[in-house]
Amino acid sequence: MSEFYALVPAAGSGSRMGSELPKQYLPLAGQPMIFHALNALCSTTDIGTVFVVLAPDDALFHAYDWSRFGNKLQPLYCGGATRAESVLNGLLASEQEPDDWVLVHDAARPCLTQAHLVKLIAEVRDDEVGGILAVPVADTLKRADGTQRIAQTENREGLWQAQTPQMFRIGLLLQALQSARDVTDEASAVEALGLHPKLVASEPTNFKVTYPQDLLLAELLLSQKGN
């Protein structure tokens, strides 16, 4: 039987948030932002261990109380300069079996739910390639020219917006990331091998906090979840 693990790359600075504090540690609903993603992953019984990949010089992680997660949460101080490098380093450091599954999740997606995780695992666990949470593109898409004017309208048919977690066999993902080091998500690396990951329908609430105003929406959603 294959085991399930989670890996959260959290070695970045989140410069677009305009804060000196790394984005993953910004306060959100009474906790650092990363807490909410880790809580969802650690609360999932199918997942055996949750690895969080930190920058080698991270001095903030142990300033917070993670005791509620026990040994299920394991920090790895091997983050790289890019997301792909952090994930690759984390996979190598975790030393798990190639046939086991890993769910890679963004630290800045705090509104992940148990329902999202249960659905992803159920729909992908028997897949030959793996898959990701995603939502169909609903808005009309415009391509800009060099002067910030509309050059053309893009056809959104068949387009999906990628989310996380992205779930793949550890051996396959290692192979993919060692071959494609400039990707922005794990699925792109797997696609570069000529494979076609599965799209698992998610919800817009599982969004990535990127700009300061996103914190307000995340706070609202988490408060509703708590109620």
The other form holds:
Amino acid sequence: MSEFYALVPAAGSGSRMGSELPKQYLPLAGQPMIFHALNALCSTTDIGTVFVVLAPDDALFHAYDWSRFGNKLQPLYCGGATRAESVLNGLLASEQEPDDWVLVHDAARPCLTQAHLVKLIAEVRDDEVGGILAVPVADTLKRADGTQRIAQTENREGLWQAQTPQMFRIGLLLQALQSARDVTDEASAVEALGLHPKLVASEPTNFKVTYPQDLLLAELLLSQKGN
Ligand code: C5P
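Next up, the form predicted in complex with cytidine-5'-monophosphate. The previous block was the form predicted on its own.
Every component of the complex follows; first up is the chain already shown.
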């Protein structure tokens, strides 16, 4: 039987937030932001170990109390210059079996729920390729010209926004990331091998905190979850 692992790349600086503190440690609902994603992953019984990939010089992670997650949470100080490099380094350092599954999740998606995880695992565990959480694009899409005017309207039919977790067999993901370094998510690396990962319908609430105003929305959603 294949096992399930989670890997959370958390070695970014989060420069778009305009804060000195790396994004994953910004205070959110009484905890550092990364706590919330780790909590959802560690609370899911199918997932055996949750690896968190930190920058080699990260001096903040150990300042927090993670004891409630016990040995299930394993920090790895091997983050790289890009997200893809952090994931690749983490996979190599975690030394898991090629046939096991890994769910790669951004530290900056704090509103992930156990229901999202249960759905992703159920819909992908028997898949040949793997799959990702995603939502169909809701807005009308405009392509800009060089002067910030609309060059044309794009057809949004069949377009989805990729989220995380992205779930692949460890061997396949290693092969994919070793040959396609210049990617912004795991699925792109797998697609570059000519494969077609599954789209699993998620919710917009699993958004990535990117700009300061996203924190307010995340705070609201997390406070509702707590009630
Ligand atoms: O910057 P962005 O929001 O795209 O980052 C997505 C995730 O990738 C975050 O959890 C961030 O910490 C992580 N990351 C990383 N190593 C990098 C850059 C980003 O682990 N070099």
